[in-house]
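Below you'll find only one chain, the form predicted on its own, shown as structure tokens.
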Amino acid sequence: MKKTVRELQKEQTKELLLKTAYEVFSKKGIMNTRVSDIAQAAGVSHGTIFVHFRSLEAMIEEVVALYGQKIAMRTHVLAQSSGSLSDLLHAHLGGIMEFEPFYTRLVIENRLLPPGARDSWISIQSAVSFHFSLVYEREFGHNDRSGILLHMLFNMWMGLVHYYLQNGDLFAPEGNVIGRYQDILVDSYLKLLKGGRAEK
């Protein structure tokens, strides 16, 4: 069935209210942001918001569905083509840095988003956990003399990335911190595993 003006104009504002508020967010921060910022933003009324999202909360969940899910592909979509951990490792700063502002937003504030968002967060992040673990198994398998559970690796580099994304101003006042430093992660982390040697 064929949709009508209203409901093409209806879905186009819809689209033009997530895009916004994923611009806004990236920018003021998720909890910082009220309505009114993403009204004037999108250049809508405030009430228009309301039409389409039953809350503010309603609206973060469903932005951090959608940017969760388009990062998520992105790094599965990068990671397909991964013969080793250190191309893994560069899809998914690859992955990240496509969306880095929103990004960084999520890992600041994950702990006090709506249960929603935070379930999407979750759902990102095991995304690349299981590229991870198919990647990290097929290289090393049963070689792997660390002693380190696979888990505890995986959390060590995304302990390692979130850390220089929390502090971006440091590391990176322009801005673009995988930019700036994505080889630097990826051959430390890597040197790490190996026992500090440096990689041949």
Second form
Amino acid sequence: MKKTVRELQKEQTKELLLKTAYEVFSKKGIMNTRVSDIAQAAGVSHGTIFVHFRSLEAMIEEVVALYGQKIAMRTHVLAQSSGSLSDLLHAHLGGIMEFEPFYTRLVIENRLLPPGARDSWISIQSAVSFHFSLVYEREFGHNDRSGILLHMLFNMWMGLVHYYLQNGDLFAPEGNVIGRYQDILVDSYLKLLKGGRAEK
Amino acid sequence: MKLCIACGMPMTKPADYPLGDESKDYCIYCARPDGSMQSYPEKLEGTTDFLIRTQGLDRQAAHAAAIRTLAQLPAWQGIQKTMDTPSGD
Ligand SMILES: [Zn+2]
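Switch over from the form predicted on its own to the form predicted together with its partner chain, please.
Let's see the whole complex now, leading with the same chain.
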């Protein structure tokens, strides 16, 4: 069925609102943003927003779902060509880097967000843990002498990355945590992993 | 690029499809060994186990998260109404 001009315009406005909300959330924080901030940044009236979204909560859920999907997809695409765990960890950080300000907001705020956004957060992490488990098992699976469970290794990596992002104002005040720490994060983590294996 | 209707994974190469069959709408991880699609209870259990194994979630939290995330996917639309699991939570 062909869409009418009116329907197309409606879609375009919605896309604009999602993109604008993403930008405002990245800059101001998600819970800190009011509907009027988004309306103003998008150059539309307050009422227009509620034509497209039931509530601010619904809007937050949609923005996080949409950009969560983009982040997960980017990670997935980059991870496809990862032969080693080192490649995969770089791919993970590469995927985050493109969305760093927004992703950082999610790291800090995700437990305060509406339930749907929390689920999107789990989906992002699942895209990573999926590839992490495949690559890890391929590289170390038959020869794992560390005795550390897969999910602990995954959570240690996540804990490290998220700690740096969460405290980005202290580690990289210019706002480029991943670009600045990517190599040292990956290298240190791998050394720890391999050193732990060698000792046993 | 197709997204798996049963888990949402992007399918980008023949190896992502069950038995390499690119006409399918679901991925290799949502298929049984014979290539047919897993049932909802099978997928729910698989997703729950995946969250526990790779991310270390609590079993009940993983089960609840799996129910909510599967509910977003085309293959499982309307399934909750019929299955609305008492789920032992
Ligand atoms: Zn699937």
